[in-house]
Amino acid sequence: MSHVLHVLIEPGFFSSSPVRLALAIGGLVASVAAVVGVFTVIRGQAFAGEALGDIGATGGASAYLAGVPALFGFVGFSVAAAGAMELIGIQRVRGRDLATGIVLGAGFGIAALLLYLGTTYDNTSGATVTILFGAIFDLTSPDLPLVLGFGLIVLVTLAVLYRPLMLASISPELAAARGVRVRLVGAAYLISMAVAVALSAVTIGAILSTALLVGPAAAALRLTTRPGRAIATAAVIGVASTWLGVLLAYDSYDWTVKHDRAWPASFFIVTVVLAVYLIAGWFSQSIRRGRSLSA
């Protein structure tokens, strides 16, 4: 067993400060994204999550230009985009794609300008790759309390809104009939999703941030239909996928000739999430097939 672990885990993995920080922040972000992601899948708002992640690139670029932590830019622009979607009409099912598309197009245009300015007029070498695809090993100690604070805000909000949000997600008409302020609850959820996507963007980049939001949740809902159990399962899948991705990225230093450059952690994390989703689908189909044969 020790020999197997020695092969899988390269020396210095647990003693490396960047690795420990990546594991801590990555685990926190994956947990928050998984909780929000279950509601995202149930409500059918994966496209909105993708749009908020892509728009986060605008915030990341503006943060680099302003010289402030990228997380503030990701959160600020994602929340602003969520508010714009709500005002345009994302609370109505037929208006969701329209509102998302309009805001996404505007966000991409601004992001293109800011990224251009960052690469031509400012000394932000590598900023574009970091913003779009993440750099989890480049996170610093001050990022940890920021991620923890934003994550707690999201989790507390969802805990308070759990019952009305779940009812509004399953049946908005029934929720309205029972006195739930569906639009207000939906707006609070949308802002929570924006923050969760922004946190994901800090770890695996704006373009890939939806992978942590939707992937673990979709895999969990393939395994169970109970919301509480799905949330717990999604959190476990998200954290395990992130930690395994960090481990593989660290090990990849030895996969190159010069041993001085690792493969992107975001690539491994997204690949593991996809693999788990496919395995969960195969497992759920096998269970249903077995039940049908026994019946």
Second form
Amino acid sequence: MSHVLHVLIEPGFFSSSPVRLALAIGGLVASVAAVVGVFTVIRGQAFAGEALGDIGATGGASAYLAGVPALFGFVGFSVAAAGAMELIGIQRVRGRDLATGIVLGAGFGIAALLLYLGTTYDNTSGATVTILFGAIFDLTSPDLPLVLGFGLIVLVTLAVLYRPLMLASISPELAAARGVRVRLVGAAYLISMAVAVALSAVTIGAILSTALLVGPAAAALRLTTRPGRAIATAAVIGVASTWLGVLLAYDSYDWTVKHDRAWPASFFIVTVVLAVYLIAGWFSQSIRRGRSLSA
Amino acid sequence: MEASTALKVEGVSVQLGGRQILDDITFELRPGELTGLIGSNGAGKTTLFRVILGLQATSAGSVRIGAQGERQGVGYVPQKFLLDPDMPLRGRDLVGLGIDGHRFGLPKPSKTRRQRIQQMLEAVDAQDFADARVGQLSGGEQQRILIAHALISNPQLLLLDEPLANLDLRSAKEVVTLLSRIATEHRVSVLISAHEMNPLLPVMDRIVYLADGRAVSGTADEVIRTDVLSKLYRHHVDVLKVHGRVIVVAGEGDHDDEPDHGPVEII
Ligand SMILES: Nc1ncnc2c1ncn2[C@@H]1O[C@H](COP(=O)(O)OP(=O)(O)OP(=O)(O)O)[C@@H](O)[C@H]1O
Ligand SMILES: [Mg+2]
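Let me have the form predicted together with the partner chain next, following on from the form predicted alone.
Below is the entire complex, every chain and molecule, led by the chain shown above.
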């Protein structure tokens, strides 16, 4: 709440430090999630992404109880869940939904317990809402280097794996025939996805984190026929949606009668992503051949 | 020249789920030759390809590719290729991944790389649809893109698993002609699996005939014979030649069209 008042007192949007931090971290997270998300969509692993986000909620809740930054909880639990899915057999196409569902169910149960414990001890539901739905204006400056560090690890991993990962995502058989270690590449990707989802959870919450992962990517796939361009387009869509969402959330102070509370930024970000996806569909249909969107 | 081999499969046996899928398979392929791997559904064709690619463990036997026995020199067109029509991948991109898809790092676009891809696309007559999404191409068009993908790394051995299965007669003829041209021009040894041997008869130099996990190999005239195939199937079959087509039917010594257990195979 104090941040919220602080934002109100500031004269302008860009001169507010919570807003600047939200734009910086939000943009960083959105671009990482979008790049990872293009592979998620190609590999058909959106459900796994959703599950990693939901299990991340367990991590966020544990971190809250333990008094450490939520990001560590999100990352730790998502990555552990990715490992569990890998062990159960997410690489087999038929085992995919099964492995994901089993891990998801277990994770959600623990999340419910931890969030319950957290709220009854504190007599507040603030933590639950923050973990599940995000609080982008409550980010603090120590969060920035953490997000930057994790984000860079993910991007570097994807840059190194780019070609074998692309081939394995298109056809595991073609990749295996070319000598790609399909399982290893898939496992490394799953962990990268877990980190990307955890980063999204910091900005728009654990429940909504897949929206930043698959939304911009799905929109981008409708606009271009090339993999490289799809990734660049997805990143632009993700960052633009996040920034627009932050701006709308900031503006929404003035929409309420008493001017004392903003609508959540997550709501706006997710809504903008959905709108872009729908417009992209309309755009790709009206223009027969998908073209790359430059802005 | 005749002494050189592109592939040597010797005494290969494979067990899967407690069943003997391949039993002591032995044959050789020569450079520049087109060989048909003929067998009905479940005969073990895909399994044999996976053995050659080193993706399937064997219980016995050995596989040697080329003189130095390197797997790098193998191009593969799998039987199943499913790609969502929405995937942002052009035929051109997939062919490019045939050059360096196994290498780490980001792709390095260059003029020579683009030209090499273009030449390959022209070699398989795919330039007209090379810029469309692969998932939206027809079966025959995808087949050509996949052949280009497999061929662009200059393999000495090209394996195609049922490349004609989803093609109409005309496309099948075109692909067969293309493959036979590739074998001669690129000096590649081409191994094509099929359950239907007739479309391949005009171009096949040799045949590997697979049944019940066992194989006989040789030229078409050596293999497609009543005595040879009866021995392979371990019961009497008749080889009928009608209007330039070959039909293999099960029989009890007579030329019964409708034996109890039906035709072993109508080819
Ligand atoms: N992983 C497996 N475990 C157990 N049995 C298997 C496995 N893979 C294949 N088989 C069996 O091995 C046999 C040969 O399969 P394969 O796919 O090699 O046949 P194919 O000749 O390619 O058939 P098709 O023409 O239908 O493609 C089949 O009976 C199949 O059921
Ligand atoms: Mg097969």
